[in-house]
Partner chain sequence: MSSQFQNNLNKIYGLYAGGFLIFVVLMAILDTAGVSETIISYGFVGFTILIYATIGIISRTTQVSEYYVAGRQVPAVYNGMATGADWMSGASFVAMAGGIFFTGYGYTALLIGWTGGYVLVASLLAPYLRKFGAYTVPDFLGARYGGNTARLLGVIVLVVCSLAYVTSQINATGTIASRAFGVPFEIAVFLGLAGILLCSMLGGMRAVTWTQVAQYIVLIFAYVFPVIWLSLEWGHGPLPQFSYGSLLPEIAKLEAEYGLGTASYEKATSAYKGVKAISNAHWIPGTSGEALWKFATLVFCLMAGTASLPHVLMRFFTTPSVKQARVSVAWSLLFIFLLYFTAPALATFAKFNFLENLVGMEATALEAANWFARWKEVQFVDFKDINTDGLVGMGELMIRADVIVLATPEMAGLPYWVSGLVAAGGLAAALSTADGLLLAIANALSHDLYGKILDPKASTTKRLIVARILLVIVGIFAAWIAAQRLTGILGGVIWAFSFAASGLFVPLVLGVWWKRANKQGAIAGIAAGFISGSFYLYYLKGLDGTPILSLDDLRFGIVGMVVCAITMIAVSLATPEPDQEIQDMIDEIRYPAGETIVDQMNAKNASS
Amino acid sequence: MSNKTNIEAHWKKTSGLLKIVLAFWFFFAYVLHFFVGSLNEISFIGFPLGYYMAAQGSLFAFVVIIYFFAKKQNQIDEEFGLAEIDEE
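In the form predicted on its own, what does the structure of this chain look like on its own?
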């Protein structure tokens, strides 16, 4: 596979991953908060669930999303021979 084709295939996979990650980010940053009123009827650790998701749940989800993105991006980079070299 030529270098240009390799880079294009790498970018195609990377942009697909980015779209998925941004969709999850959008859901936890905006969509979930539209349902705070309904979620507040449920209690979680003594707090209304809507409040808990706004204060802590979304932050936890963002950390998980970042971890997922970094791990998958590293796999894509290794697949196309573009991974960073770890010198130990």
The other form holds:
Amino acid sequence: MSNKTNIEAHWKKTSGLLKIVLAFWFFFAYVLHFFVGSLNEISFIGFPLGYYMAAQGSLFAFVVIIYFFAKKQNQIDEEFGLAEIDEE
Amino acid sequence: MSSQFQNNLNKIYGLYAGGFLIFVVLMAILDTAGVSETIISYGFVGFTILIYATIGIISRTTQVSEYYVAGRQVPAVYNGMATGADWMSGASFVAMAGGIFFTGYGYTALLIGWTGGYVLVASLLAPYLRKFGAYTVPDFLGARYGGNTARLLGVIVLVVCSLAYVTSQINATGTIASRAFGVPFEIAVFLGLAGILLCSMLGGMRAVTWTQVAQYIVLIFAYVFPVIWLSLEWGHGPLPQFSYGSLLPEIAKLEAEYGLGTASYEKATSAYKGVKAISNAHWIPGTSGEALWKFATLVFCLMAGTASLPHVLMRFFTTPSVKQARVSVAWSLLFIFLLYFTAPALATFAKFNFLENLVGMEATALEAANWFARWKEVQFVDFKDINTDGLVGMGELMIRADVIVLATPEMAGLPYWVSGLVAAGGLAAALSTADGLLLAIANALSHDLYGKILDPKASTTKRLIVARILLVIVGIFAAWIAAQRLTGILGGVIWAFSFAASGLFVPLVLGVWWKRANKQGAIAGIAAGFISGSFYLYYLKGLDGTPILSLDDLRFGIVGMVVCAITMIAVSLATPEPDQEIQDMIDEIRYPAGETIVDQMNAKNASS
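The form predicted together with the partner chain, contrasted with the form predicted on its own above:
Full assembly next; the chain just shown is listed first.
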């Protein structure tokens, strides 16, 4: 099942997903917090937005990113027939 | 026993959680009925340790794969809880909210770094290491970078970073046990060690996994429950994480009123170690280039450290499949998130209570307060009336960061049993992390150093005996270091992240993502990264050097990682590419289907 071109195509798509995941990660880990001063001008559910993103918002974004990644990567594995065979 | 236990996990842990709640209610009733505070403390600490020890003993095993990776049968959700407990240490539970209380916005970098690192774990490493099928992290380095030199270097980095980490955890268990049982710290440290070894010695990873799940349940309840109580009491509703925003402008107003950050702001200094007055704004950020750079570098050190700390990575070796390993990282972060996104709410409540209710009160009333006397006795709080006006000034009341979590319930007037619950939670956090770390060290020494390098022909029985003896020796050594009280809780932990990041982050990531990375490059990279990082730390702390580019001792991992990456890439490119066998192995790691690499190698060795 696992011929060479299939494996290469699978890895190309996997690397593509990694780039998307890391782009979101970079945004919520760094980019956002460079603008904390200006974001604090905006009010979000009663909080200054810049502070809230550092204290709570980014953490939530990370949780969502990983669930998204786990789901997408599994779809890729199945698409190329390279997922594990479920034992149960 | 095993499969029956596995099938009934929900029922067993449901009963356990219910039982724990009943125990808490019982303690609350006893407290209200006037039973002494000593007995309440004994109850909380003693009862929870007894449960962990029981689980540890029931889960004993003599099988190698059970001992090292819990038989690879831990479902994703439960592995998530175990990882949560493994991960959240005394530093997260006891020290982090206090750090945010004192340092303000700058320390929300801890929250971002210690959660965002899991994105790297999930996407760059965990599933691939699971497919490889190793027992330990150096195991992977040894196979990927052809031989025992890389393996040995991996063991050295692992031992150094995990030891730096575990001594501060044993320190935390000692602090809590000495208060609960009223024994000197030096003895309490060894009591704590006994509690740790009871959980891990007989059952290795299997026992540690199932005690960590139990410890997670205790620690998350003990952390979140008092914060919700305070929130309800002060009219912020049952979800403080979304509703404390209105306190922020009020805090800023009070800070300005008391003159924080102005020339006239007077700050007392305490004779006690680590006890200090407030000197930073609570939430208003520094927006200078340097402040942003320091924020980003701390975040990156913690993230890279998260993705290279062996005691965390090895938790993902225990899942039944690669797919489950990925999902398990998501569950882990969700369970960790529950505590982390509560921490700033707690820090803010504590700050508001401090400014609104404590500052401005009569000095005599403060000194008469029960909680103040109790925490001053153990040198955690202090007060000096610098301007002799008879009132408590903002710079005159000094506290230790740990007090924020441990004593906020008392300061805010909650009953004593809540403090007992918090102590049990802090103990669960420190014990569970110490267990994971000690096991990581002992497994690397027994599996990699002894089993693969020194005596490859040793029988499995002999290897497991060696593993257990090493666990005890490493534990005693770590407790002995902890008894010397060299570092605080938070400092030792943050250093561990930079050590791990310096030596392991780059070779692990490139091992999966860059086929061209070879043996020579990895050996040079690990050695150069780890030595330069360690030397830079010595330059800062030992030689009192000035930080270069504002990279202080919390951020020395940046230096190590940069040196490691440059060396590893340059040396790899200057030497021949890895042989075909290793390139094929990398191809196989990259997709989930098929047997693990280690199983394939074992099968090949058995047939030849």
